[in-house]
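A lone chain, given as structure tokens: the form predicted on its own.
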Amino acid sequence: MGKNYEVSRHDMVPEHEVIPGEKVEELLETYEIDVRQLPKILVNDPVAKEMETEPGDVLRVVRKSPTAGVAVSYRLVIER
């Protein structure tokens, strides 16, 4: 693995994408929580890196799942 990989293109890493600040919000108020109850994900995390991340950002993750179809989950971005 070169410096040209790309971590995201692996068929083993799910599809990640860095969600706005308003639609972070509505998430936040739908599931009644505050952003720091969210799992966390390091900045320093391969597809953090790749995504050019930064502390605060939040991800949804998107995986496939045998049983579910898709499954959605939701990561913090934090420092070490």
The other form holds:
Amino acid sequence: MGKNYEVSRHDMVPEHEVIPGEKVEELLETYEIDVRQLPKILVNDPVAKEMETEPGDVLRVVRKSPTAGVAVSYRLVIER
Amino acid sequence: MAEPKQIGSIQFGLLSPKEIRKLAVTKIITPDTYDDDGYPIDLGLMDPKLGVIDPGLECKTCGGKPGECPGHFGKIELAAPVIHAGFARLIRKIMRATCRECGELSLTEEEKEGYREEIEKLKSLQQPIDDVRRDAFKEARKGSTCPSCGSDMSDVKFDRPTGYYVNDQKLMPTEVRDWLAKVPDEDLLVIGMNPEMARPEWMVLDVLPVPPVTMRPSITLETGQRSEDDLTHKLVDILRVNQRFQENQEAGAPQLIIEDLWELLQYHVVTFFDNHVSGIPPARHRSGRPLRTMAQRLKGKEGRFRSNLSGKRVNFSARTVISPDPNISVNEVGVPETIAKELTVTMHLTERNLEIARDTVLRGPDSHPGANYVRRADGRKQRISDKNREELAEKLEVGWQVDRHLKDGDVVLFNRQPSLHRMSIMAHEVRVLPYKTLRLNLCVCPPYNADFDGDEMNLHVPQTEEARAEAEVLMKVQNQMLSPRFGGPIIGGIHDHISGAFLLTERGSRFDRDDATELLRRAGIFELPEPEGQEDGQPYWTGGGLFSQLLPEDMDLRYTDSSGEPVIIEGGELVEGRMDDRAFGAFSGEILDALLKEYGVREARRFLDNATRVAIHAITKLGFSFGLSDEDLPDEAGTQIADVMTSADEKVENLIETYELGELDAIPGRSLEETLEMRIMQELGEARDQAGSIAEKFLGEDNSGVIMAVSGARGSMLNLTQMAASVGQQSVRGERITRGYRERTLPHFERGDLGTAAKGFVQSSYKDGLTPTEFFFHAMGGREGLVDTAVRTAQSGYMQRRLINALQDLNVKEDGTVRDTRDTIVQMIYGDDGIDPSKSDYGEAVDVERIAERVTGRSP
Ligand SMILES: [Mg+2]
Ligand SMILES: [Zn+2]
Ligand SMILES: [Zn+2]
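For the form predicted together with the partner chain instead of the form predicted on its own, what are the coordinates?
Up next: the whole complex, starting with the chain shown before.
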């Protein structure tokens, strides 16, 4: 595998983005949840690794959806 | 009654010998149960301290009567400890990871601390610790010397179910226990055990808990003989061996005998817990039947969990054979009077229903809308009988309750297994009918997947106002007409409903005044529309015109029917086209779909009830039948089909010749052989299609079979072709038949014959009958189909179980998120778009075109 291979460039990998802390607070407030109630992603997930995320970060995932066109989801980065 | 309490937490652990002894209300010594007078023997297996099952006796521990006393545990002090086979593997794992001398886990202090911290963290996160435990065991097993005392670590060999060997020396249970007892508490934390709740030496039993008699009741046979529960039999075995062991030990018997008895005691204790452990023969009853011990009571489909806890038998339910009734509504279910008199609904008496209740009670339990029980205000219950019904009716007061018979209009749940989707249980309104079957409208056959070849269905009567309201709003058939799978109708006309409507709305169908009146009467319409025209001075009505009377007056709709012809409805009139399965058939009805979405479920249901009744009347009036002679083809057709077959045969022969000469051109990406096969299959497929069109031509449009196929009522043109013209190629695994004997399928053919007949082409039709070789190939193809279905149902059943187990506790919250029981978000919005497919238009939230059409009044 070449050095410049990036999973995020693959067609099947949806758009991931780390969202800033204040946005996380906002998100948690809208859903009235604790950060641990978000869906999770492992730090060693290829995408999370590539983005150099840390446990505790929250990723915004934008997927193409056959039903909704675009579906936005959030995932909390955790250690294994 | 005691206040209900909330469960704070559940802690699983092992029973320590101390706890077992504390739990026990008596020790059990004698392997006997009852004395000659039939009284339970003290210190025996039926000791009255363990609880009571015989009526009239009292529990010696709690004083309760049978049914009140929950039963109490006893204990058997084992003469020598034995391994609990359920933990045999864990014992082996621990012994392999610890030192026999000092009992410490074979890890360095740093390593231990690391694992302990990791487990602590995972537990606080409520994450599973299995991976860490596995790592700890694996690491600890690696070293060859003990890190703390330096002694050699030797491997522990394990012999199922309970044998342990170190250096080929058998370890006695006492030795195992002593080893496990040496493992320090801190080291147990490393391997994920909580020493407070589960010390490893507790996995070796010194004392055996004896289950209360209430969970192993004996039954008295008609002969007066007592028959004991399997568990009691097993306990008798244990006690006998235990006694013998003790006697031999005290008498100083040779080690060999002691070891044999020890082994035997171990066997009985193992089979007491689980009689299907691999490695030992199951303990059997005198009759040869394997005993049903602890594990067997819990495990599997017939076990406590799957058969008594996940699924229970219930009251207020009925089950019997079903049969069709085209005259009741799809919303209704026909209930036999005998069942209606058995199933009850509770009436809570108020001033407003007191008189009604009085009448009901007065009718008593035997005449139909009567009642079976009254419950006074103080809760006392009294059965209504022929003798006391008048007296009870007189006494009725506000505040009492009456269990009255099921009657017309009651809401009940109706169900057919396998309950694979939510439409397998729907709410119906009761119609009490004579005879002994449950009756349903044919339109609900598709969602239940029911037919009447002996199918049985279940009925449940909701017992509270809330349950009834919920059933009516959420589960009523008319509210289930749109499928949550694809957002279209799944309930609709079938078979003769479709044929009938098809014949009724045929172009040029005419009805006189009498017939038209009778037809519309089925839909509850008692006034005829204006006649379509006059013929011989008599007014006439067209089928289409009559059918239009069932449609809402302002309905506009266009769609294409299943033959591709346009159907146009304008202002509630069927202007053009003919009714077929695309009109109001199950899974495809366009009119039904439009009615459901634009006029509401009630209107749609009413239309369906009426349309099907009218269609059934039409088909009965016009006459419709199909028999062997409807597959007859004239000689001319026979010759034409024979010609097609001969020419197909020739073409195939030519292909084979070209192939053998090596002149066949391979299709790109295929070998020569594959090319040949494909070309032959194509040729034979065409031959059958040609035979089919010949048959179709000669059968004509008036043929009943053709009508059913074209209207989508039942069957296809392919079915007709196979019956009248030619069955066609049989296949196994998508290829022509190839297997059988060496280089040929049957000994009737030359080796290497690639011709049509030798490879499973069935030239005959079903009506003509198959030749013996054709019959054989047909059986081969048919068998594959059967096997596929059997395998598929088994696999999909298992998949269904696992999917349901995984998904059943998810629910959609008010904010649109899908969450599990811990309130963790699974989906941010249900299905990414927040749309309930059963409220959608074939999966789309809205049908913009249709709305535009209705607003502008123009079709796009
Ligand atoms: Mg059946
Ligand atoms: Zn008791
Ligand atoms: Zn040691």
